[in-house]
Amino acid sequence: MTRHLDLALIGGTGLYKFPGLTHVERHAVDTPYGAPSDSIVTGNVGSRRIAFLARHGESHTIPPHRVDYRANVWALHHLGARRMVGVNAVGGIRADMGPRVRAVPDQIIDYTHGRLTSYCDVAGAEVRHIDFSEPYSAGLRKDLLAAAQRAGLAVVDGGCYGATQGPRLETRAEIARMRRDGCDLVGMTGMPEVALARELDLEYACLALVANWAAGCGPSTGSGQAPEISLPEIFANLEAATAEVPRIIASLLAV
């Protein structure tokens, strides 16, 4: 089954459904990698086509090391996705990366472990060894930023993502760590979802939502440490962050 899709658009904590949309359809997509995380919503923008998926399921039951990413980016190519943004939850390390901001990274790098990250991972499967120096795919990069600052949205361009096995939060040591290797953000569902969009030739960006300071950074407190994480602080940036998405989205379709 294939059809015109203008974007697929992957919903991260916070985002589990696309608001606004008109003639709606659902569809429950069979794999020959698994169920994805839930039912598929397809629906206009204006006059453009496009796709939603729940990354963790609309009530949020999956946590991010159990998401079957296979499933996820097969099912939306099969329903004729070509363009892929994923919105992902993410925690900030460098200094303009603090809590409500949005950025569009550049690079990747892979902490996970254990998650099937390849299609070529199925007996029979041609073994691909795609180029993966440059992750997320340049074009749409540039439209989505430029969709940002038509919609008057200040997002960050470029950072390094680091993607990590979760549920759990890193702790000071790692992100010292991921500090040393280069990383701007971490997140726990950045990988391979990339990866795995990039194997079905889809154009992939990332629109990450910073939700709080990773552990260790940020501002001090007055003991010169750094603030301890909030979980109710969280859930308030996401919100906060989350709900300029359709803006962002909507000037992207709007070209």
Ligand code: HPA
Contents of the next structure:
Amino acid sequence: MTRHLDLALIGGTGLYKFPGLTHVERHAVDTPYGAPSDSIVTGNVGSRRIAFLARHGESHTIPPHRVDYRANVWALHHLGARRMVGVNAVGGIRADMGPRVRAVPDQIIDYTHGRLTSYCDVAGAEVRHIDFSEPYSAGLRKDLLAAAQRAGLAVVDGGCYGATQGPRLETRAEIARMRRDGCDLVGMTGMPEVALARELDLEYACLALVANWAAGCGPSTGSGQAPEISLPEIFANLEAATAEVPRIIASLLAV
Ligand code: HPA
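Same protein, different form: I have the form predicted alone, so give me the form predicted together with the named molecule.
Full assembly next; the chain just shown is listed first.
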């Protein structure tokens, strides 16, 4: 079934539904790679049609390393999506990437392992070496940034997303290494989603929501050591950053 969709949205931690959709339909899509994380909801934002999928499932039961990224991206493409925004909770490494900051990264480094990262590793599939020098789509990044600006919401333009395996958070040494590598943000779900989108020739941009300072980052306590990362704090920050996502998406769709 392919029908025109203006956008696909993959919601991360804290974003399990897209509020205010009209003409809602649910699709249980089967794929050659398995089942997506949940059924996919299509619906209208004004006159535009979007598809929404909760990356971890609507009850958040799938950890980052168990997400079937191939099934998710394939299913959204199958429903007719050609542009995709991935919303990802992240930790902030760079000084201007503190809790509640929103960012649209322009680079990514993959530290994950053991994930199924390509549609090529199926018997008989054509082997494609996609160009990935610029992992995110320049056009969709620009449109997303402009949409946030029109909505009056601050979003940092650019940054390098370091994708870690999870589900545990990182050690201070791991984050120090990632900082030396040039990472500005750290999250567990940025890869292989964006690479799979490129393999299917989808436009893809990431809207990263900073939930916490990454390990050892941020303002230090009197002891000189950054405080431990507290889960309630993460969720409060995420809730605040996520609350504005529908406004940014509505603004993106309004042009
Ligand atoms: N590290 C990795 N992923 C995350 C973090 C973090 O500190 N915060 C939210 N997602």
